[in-house]
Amino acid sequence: MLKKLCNALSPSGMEENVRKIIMEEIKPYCDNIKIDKMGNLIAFKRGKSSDKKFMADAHMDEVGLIVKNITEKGYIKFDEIGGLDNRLLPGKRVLVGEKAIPGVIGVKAIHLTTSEEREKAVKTKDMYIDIGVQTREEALELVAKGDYISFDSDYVSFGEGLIKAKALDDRAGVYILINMLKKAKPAYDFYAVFSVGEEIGLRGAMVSAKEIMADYAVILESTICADSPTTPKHLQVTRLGEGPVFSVMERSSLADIDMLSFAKKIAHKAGICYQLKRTGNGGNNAGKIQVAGRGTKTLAMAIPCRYLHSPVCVISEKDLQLGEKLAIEICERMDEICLEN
């Protein structure tokens, strides 16, 4: 299922491809499913108690590109959707528009660059996409301005339990949320939100949070993994294979201290290893869910991901499995936090 989710082409604004897959997977396990005006898919599963509302969120969209212009010779000029690392773009394969026209991101040949240019990352404005045509007219028969562009990056299992794919941010979270609906017996009424537009400003979460007005929420994400050989151990934000990650502080949110303490206790009781994110950089839908309406107690739980916001994200199957197990435990035992507070 994760392979199917990752291979779907769904940059921000084009989430319907992933939404269709999710709908097929969750239909038998929900009491109600709706799609709101923003495009968020909201699934409801009745809990053992309706005294409180519990919400879990994972965003459907991925970083990508969009057609900005087409040159006279048929090359595509593009802009970014979300916070891409443009150092990794040259030479990458892409799929353009609804027809998924194959192309490759090109730059000036290295033989034609100056020594100064070779020392700097190429800017997006100096890149283009080659779809193999000769003229603007030929290109316009295949693509148009405003077409979405996704990375053409195969899902691959490799090494010791690792996965490489595009869009693991946040298809890993989507995968966990689907399995929560399938497997969990929620303590409280459970709202599973598959949200849109996270990569361009947490937009979907802003709307769904105001509608649901949950008492508690867990945001399921992928987060920075900095365990590269050039990074000192004390600066490694998270490490692959050491379990899911709790965020204490992000640019847009603070973890609720009761939720964080509760989640740690659940992890200890279940024998699940976890990590604390060692930086305040980054952001996720907790930023909007936390402050919606009368406020919601939130916790961001993420899967460590190398090369985040690139066509070649890498995660550990172990982290994914532990993240799923912990998310289900939290969902089934949310009533225990009320006994503690």
Given for the second form:
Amino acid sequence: MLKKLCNALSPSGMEENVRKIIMEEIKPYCDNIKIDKMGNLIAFKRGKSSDKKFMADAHMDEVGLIVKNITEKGYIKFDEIGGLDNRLLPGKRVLVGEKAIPGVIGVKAIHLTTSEEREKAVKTKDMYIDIGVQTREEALELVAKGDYISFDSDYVSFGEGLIKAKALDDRAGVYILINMLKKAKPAYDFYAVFSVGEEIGLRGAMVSAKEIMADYAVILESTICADSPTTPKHLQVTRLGEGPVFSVMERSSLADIDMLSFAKKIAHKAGICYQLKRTGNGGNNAGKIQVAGRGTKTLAMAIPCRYLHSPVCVISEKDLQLGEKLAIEICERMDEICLEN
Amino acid sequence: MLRELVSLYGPSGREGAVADYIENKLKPYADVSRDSMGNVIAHIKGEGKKLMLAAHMDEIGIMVTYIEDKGFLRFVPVGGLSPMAVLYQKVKFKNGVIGVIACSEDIEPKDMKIKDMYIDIGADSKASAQKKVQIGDMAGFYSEFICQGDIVTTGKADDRIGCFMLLSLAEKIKNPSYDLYLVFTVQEEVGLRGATPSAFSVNPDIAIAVDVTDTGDTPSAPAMAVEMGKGIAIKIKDGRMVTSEEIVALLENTAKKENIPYQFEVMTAGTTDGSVIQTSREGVPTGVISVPCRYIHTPCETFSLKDVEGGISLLEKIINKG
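Next up, the form predicted together with the partner chain, please; the one we just looked at was the form predicted alone.
Now the full complex is given, and it begins with the chain already shown.
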């Protein structure tokens, strides 16, 4: 299922492909499913108690590109959707539009560059996508201005239990949220929100949070890893294979202190290892959910992911399985938060 | 009371001790409650429009992200911190542990960044440090309270002065001409997060935020027509909001009538809870009064008690029926 989710093309604004897969998966397990005006998919599953509302959120969209213009010679000029590092674009394979037309991101060949040019990263505006046609007319038969573009990157299992794919941010969260609906017996009424537009400014959550006005919310994410050999230990944000990650503080929110200590206790009891995120950077839908309406107690739980926002996201299967287990435990025992603290 | 307020532990998201203190002080005067984020909301019933006054309880601080084998702590800022302002300052954790911020010595002072700095709590190993401090723990800056004449120097003036002003006001309210809500917010320093839901639930007709502002009266300060000791500042504009004309007029007219010194404030960067209260729900006419304060976000914030007193009496004159 994770493979199917990752391979779906779904940059912010074009979440339909992922939404369809989710819909198929969760239908038999929910009491109600709706899609709001923004495109958020909101699934409801009745809990043992209706005293409180419990919400879990994972975003369906991924970073990507969009067709800006087509040159006379049939090359595509493009812009970025979400926080992309332009240094990693040249030479990548992409799929353009709903027909998923294959293309490659081209730049000047090394033979033609000056030594100065080789020192600097190529800017997005100087790159183009080559879809193998020769004129604008030919190109327009295959693609249109405004078409969305995704990375073309296979889902691969490799090494010791690792997975490489595009869009693991946040298909890992989507995968966990689907399994929560399938397996958990929620303590409180459970709203599972598969949101749109996270990568372009937490837009879907802004709307869904106001509609639901939950008491408690868990945000399921993929987060920065930075455990590479060149990063000093104290700047390694999280490490692969050391379990799911709780954020204490990020740019967009601070974890609710009761939720955080509750989640830590649940993890201890269930024997699940976890890590605390070692930075104040990054942001996620908690930023909008926490301050919606009268306020919600939020906690972001993430799967560590190397090379986030690139076509080669890498996660550990173990982290994913532990994350799922922990999310289900929290959902089933949310009513113990008062007793625990 | 001001001295006590600036001694309390309360980095953003960890305002519990400040909230407890404020709740206790307010109980004789108001109906007090706390919302899910930790905002303290005190209601003093009155006839008339619903007026919300807001001051934030949180302070800037640091969060521990990593503990070195030798027991030194690595950290990230909570709120806006300049590396220059934190070097060789002391921080204090909730449990009372005190640490000193120092920096790797092979870095030129002008190149120093917070990621090169560490906190020394006098632990000689990771294990001994972990007995006192855990990853994810926050600390506030440790400072002395110094009062020389009317001039006070202390840390956490931003925004315990605002809390002090609202608490002092509560004691003076008799027969209010507004239905009054005093709101003490959380998490202002990390993005005005407490004010957003509290404004939603209070749903006021008008609002005034109370905070500190920069001054332009120090050597080579950027041009700014606010001076310490020259009266409470009535905000016209800051980095995120233009205050509502009707509230500015209310503040200005009252100050003139009551002979309370005031000055207008135009701040180019930074903002206060006022900016998100103004855009809450269908919109709330909102003003801000600020205490002119030098060296904001350092342990040496310096301000004049005269400006503070002027601000309290301005609010009192607006609220109490003549």
